[in-house]
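Read the single chain below, which is given as structure tokens and is the form predicted on its own.
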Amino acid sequence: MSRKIGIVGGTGPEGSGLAARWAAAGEHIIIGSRDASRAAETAKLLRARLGSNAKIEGADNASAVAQCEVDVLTVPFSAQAALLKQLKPHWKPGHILIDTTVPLAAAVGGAPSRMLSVWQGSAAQQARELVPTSVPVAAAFHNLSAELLAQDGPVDCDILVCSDDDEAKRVASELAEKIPGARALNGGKLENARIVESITALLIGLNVRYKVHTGGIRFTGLPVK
């Protein structure tokens, strides 16, 4: 039986973009939402777009976590802590959490490009505190925009993966490289997520100044797989 990947908060642009890319690569996706009917509707729309063979379902967030081996958190920072506290009873040993959260705030009338201070050091480290110790946490996909995911064809972006757990890092890297054009890079320990998360604020600023919506990052001089 193939694994299931839960996209927690998956009805937004980032979550549905990742769901579509991974379903197109043959993964079985469960989209989670506070509203199960909204998740089901998003899943229906993605199946219509990808074809009847796409394995995408919808559920409430708790059900998505309960039935999946790998869960990807794609919610705004303002919702992260409350949702993880709510989901705490539903995690099982062996689950893997991949956190994509960036602690951003917007100036009045502006883009969300101001980094917020997180006591733990990063949103990923906050997530580490809020899930059971039996659930390893990886930080990834912060710099892959929803607009880039929504385009047809390959993306042009490196994905930095940070984790203190080798298996979580391996799974997150494998999922990154199921997205055509993406390359997973070992970003080191989970504490390095504070650096990776801050790159998102820089990218948003660059996209605004250069009037684009699909800017990503590439690191040069590294071995090509």
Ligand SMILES: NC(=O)c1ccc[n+]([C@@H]2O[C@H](COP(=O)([O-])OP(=O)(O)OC[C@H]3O[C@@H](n4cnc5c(N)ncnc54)[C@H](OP(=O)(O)O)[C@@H]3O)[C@@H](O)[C@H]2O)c1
Second form
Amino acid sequence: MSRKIGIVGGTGPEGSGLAARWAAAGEHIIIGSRDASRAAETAKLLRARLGSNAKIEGADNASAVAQCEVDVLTVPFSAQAALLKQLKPHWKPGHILIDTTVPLAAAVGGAPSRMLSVWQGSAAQQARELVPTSVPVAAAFHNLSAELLAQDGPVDCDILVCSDDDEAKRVASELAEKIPGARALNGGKLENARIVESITALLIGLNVRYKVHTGGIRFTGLPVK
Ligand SMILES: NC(=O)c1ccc[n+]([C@@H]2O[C@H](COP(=O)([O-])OP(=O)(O)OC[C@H]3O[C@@H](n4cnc5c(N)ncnc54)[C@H](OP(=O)(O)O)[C@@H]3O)[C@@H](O)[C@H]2O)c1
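The form predicted in complex with the named molecule is what I need now, so please give it after the form predicted on its own.
Starting with the chain above, the whole complex follows.
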């Protein structure tokens, strides 16, 4: 397998959790950061955990985008727009962006169980506006807790994947199903990311009320893979 997956903002818990799961499944991962040495340190820690066969390296965010066919954005909503504007020159046609960003009110000092209103409708639609039109965007992994990713064993949840592009949706779904216990569901068009992102705020509230950090979602009555 020759493709590389870049995790922009991959030094945080969500990005490094996804990186670890995908590296364990044999994917070649480039952790991205504003600081290449921080990315290298995260990559080193993940290799130490997963074993020396794990293909995980670190790079600055721009290099991660430039060298990877698929990039997953895992930064806080407050950082999303500025970072994507900065990265715009580094995308090439055929690249795919998978956005995990949730516009939680916490990004501007509010409650993490409330959503910010985004002019475009969702963080994913804002991302769509900020990368070249030749780069398809999928929205996924919003409802997958970093704490669950960090644990060993299957995650036991559904991953809703939204996109207007069939290939981006296929790649995001394939990556979701590389995480043991995850089932990818076709969430429809990118505009549905508005609904999926807001489920995260609901999950955070449930986590608080039930004193866990691992809440997720499962849909019933659909074909089981
Ligand atoms: N945590 C979860 O359970 C979870 C679950 C589902 C979805 N999400 C979503 O996934 C995204 C990442 O979550 P997280 O908890 O991993 O976030 P985080 O720890 O707050 O941030 C992730 C990384 O983003 C980079 N970053 C922070 N501020 C930045 C800025 N101003 N400009 C550029 N980069 C910046 C940092 O990397 P460097 O300092 O190395 O550049 C940081 O390590 C969020 O949008 C969140 O809503 C999180």
